[in-house]
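The chain below stands alone and is given in structure tokens; this is the form predicted alone.
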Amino acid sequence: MYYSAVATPANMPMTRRKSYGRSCVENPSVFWQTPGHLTSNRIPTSRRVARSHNITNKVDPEQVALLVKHEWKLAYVTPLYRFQHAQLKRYSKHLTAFIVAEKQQGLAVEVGLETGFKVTLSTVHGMAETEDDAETVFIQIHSKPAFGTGALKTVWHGWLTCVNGDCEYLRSLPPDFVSLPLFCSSGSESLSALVRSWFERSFDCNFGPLFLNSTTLNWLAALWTGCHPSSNIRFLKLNWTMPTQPSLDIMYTVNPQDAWELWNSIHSEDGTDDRIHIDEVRQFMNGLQMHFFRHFKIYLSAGTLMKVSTSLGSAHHEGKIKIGSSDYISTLLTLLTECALQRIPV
């Protein structure tokens, strides 16, 4: 093991619909009169084990490069109200006439010179794994050079996906709202900012930032180690802060083949349970933290686990991540997908 420091008629009557994302005020309808009440999130004490899926079988590999290519900014979306994927086109439209009309008005936007923008919406089928998940919408932003007739560049990647989502909370909900609860982005976050304000303007929605918290990262190092005979994880990096004057950042680098002997003498894979369960996560990660206590007399559960790290992918506590490899991007998926559900408000 390795260890580094480091309008409305006025005739008509004024009801306040109730909204998952902004609160807002329009005509009686039909929804008015539906439950519209969600149920809480639970959060799950296990889950299934980790397992290699070729996702390029049933979802294009051109996209399946894209969601791998890039560090992804992570945030979570209420529910999308009166969201149509048979109207992505018109989408694209109005978008891209946001983005000018922002531009135009004086709005900085982080890509050099340019003389127009083309955004472009389409869905990506595939990666929904039950009949309950919609289906994941894929966003990018084309610059057009503002000399000659070069060809368009891509400045702006995006998407909202919502992968093995929580059943009961999904089916809650009324007929009129579309949960696409993860959104990840990649590229100016002045261009992001701009999709996030189209986006709550026309599907009375909103954004908020999704943080990982150290269960989630505990969780990641769990899995993905549980990986390692079948797929080689190659390293396992492990990044804390502790909580010292100056502060202190501990880069923890364990051999892959170690990480993987302690988390199968924890849990131990008999073909009966195909589940991984909480405590045994907490076993591994202690079994970790006092290994290196043993070395350097450094307890570092008293500080914050900012970073987990594997050639399968990164996770970061400022809500960043990586996808080193499509094979397990169900398993990061559905994770992340349960953390942006828990982060919306009731």
Contents of the next structure:
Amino acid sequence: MYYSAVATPANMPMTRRKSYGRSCVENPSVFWQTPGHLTSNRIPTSRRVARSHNITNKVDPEQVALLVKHEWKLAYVTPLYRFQHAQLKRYSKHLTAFIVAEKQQGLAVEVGLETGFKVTLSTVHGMAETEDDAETVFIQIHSKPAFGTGALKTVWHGWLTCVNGDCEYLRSLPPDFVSLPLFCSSGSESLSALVRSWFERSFDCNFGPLFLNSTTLNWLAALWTGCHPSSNIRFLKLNWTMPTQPSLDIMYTVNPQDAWELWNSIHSEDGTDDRIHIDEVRQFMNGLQMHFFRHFKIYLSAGTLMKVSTSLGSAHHEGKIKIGSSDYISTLLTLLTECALQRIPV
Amino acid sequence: MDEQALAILQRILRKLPSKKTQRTLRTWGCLSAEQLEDLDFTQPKWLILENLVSKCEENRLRLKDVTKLEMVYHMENPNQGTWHALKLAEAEDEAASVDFTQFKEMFVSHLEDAVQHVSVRMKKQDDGAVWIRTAFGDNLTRPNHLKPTYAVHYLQTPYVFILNLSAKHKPFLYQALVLSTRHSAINEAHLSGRSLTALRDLLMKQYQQVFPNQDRTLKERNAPPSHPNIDKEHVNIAERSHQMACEAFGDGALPKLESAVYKLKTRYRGSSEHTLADRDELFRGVVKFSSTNLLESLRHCVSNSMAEGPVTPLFSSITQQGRNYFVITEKVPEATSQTPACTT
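Next, report the structure of the form predicted together with its partner chain; the form predicted alone has already been given.
Full complex below, order starting with the chain above.
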């Protein structure tokens, strides 16, 4: 095959290493087999209140604008072996060659627009919050028009990031590994699959779908609602799906001011402790569900919370997010980084 | 054929579902039997369309023939677009005796009094439905046949269903409807959906309803002391919730509604601690239920114990009042009554 001519770090040593990133235990989902202190650290019961800060002071506004625009499909990634930010130019070439080779497979002659691809990998400086966080890597795939010298058209975007990753975990990684556990992509699934497969071959890592459970969605609902006084959230929209025949979708849009007053009656900000506790989050969501129940007598707990959205962003159960405002991006990415790290097989 | 007629003709022909094309053209009746036989329906659609258009041109069809085809299309496909229900009120004594001819004459003359350029086509169907196609213009422009308004009225009933009515033409159409049916007012029924049949069935109660059953209550009252058989208990509970669900929503196939919307402005009724219960302001929100068949989903929800019985009036009002848009407000802030009041 053509792409095997491209030397990638992973296929140079042909023997199979014991990989830190891949699952070593038989069943990767068995959390409780890992040392207790690690798991307990990984599922926090409280987190910092979302504070607005102008990220464009730290990060190139053009790059921030790219993150805010699209709907992203989420995945988790195990640590990358021998990934170096200094080598991004080389990786761009390799990934381009890989995609072109894969797209040409099974074709006798080179035809169509599809074969003209150009990939760029770049670092988004300033997204990292702690010293242990690796810098975010942004990937763009452009397609070249077959004729003439028309402009390149971006057909796919994606990025790998780590924001406020659990420092104990990050420090426990062997030195050759870089952890960028959260992968967001936007574009055709076939290109996403090619990018994933190139990363998996090149850096001996593993991708998997990242679903957002109701606890995560509840956290986001509370964190975003708490932002209302400083940044108008415009609405708090909660979507449930009930397992009826045919299925029933329930969309509850709460007035932002009323949602905030409810939140404020549960979570008092006394200045000394700017943390939100899981109990408060539960009370808030229970309160909203109870209010709903008193009117419609439907047990929302029989259904699934599918989506939470405000003007600051939206998050879908199936692992899709939209970033509405860059001011709260780090709160969102901290939470998602944590979800991704939890999903990574230990 | 002039340009406008041709444009509308092509537009409708493109919309015709292939399976029903032949039948629609026959109902239309502007092409001869030979011409219809001449058409080869196994051909690709664009070719059929080309042949059709040339045949229409042969017959020198005019705009009014084309609008007739459009009307036939809508009558045969009453699930296109969103229909809104209206209800006539305050019937005069003569209301019960208005027949189709009278209605038609009055409607056209009232509308022409109000709008200078307007084109009306009307047809009464076998089921008693009067279909009205109205193309509005204004003082200077000819009627716009590209954006016609459809209204369906059942004579001697207070119900009217409307498709594609702009706010600008609303008062004219409402007034013509009120006057020609001999009523004094017309109100929004707060019911809308894609299926005209479903809206009609819901308002005219033409679906299989279940009424609270005397037998059931009697059986319950005279039931022997419950046997400690848990299975039986469960069967009873399931039966009861199924009965309850059917009483609220009906039995068998239900009218196909897509959504119901509730605007809530009520006192906060969440959990007791840390509440906003003492607050004077109301807790505001909008709840939208949607499904491919909302009533079936709700019935399933209730009969499978995903909801607590009895069925809340908020849901049973959908079938009982024939509405799917509600504004729920608390009566008076000072009042101690905790029941949400249904107002428009």
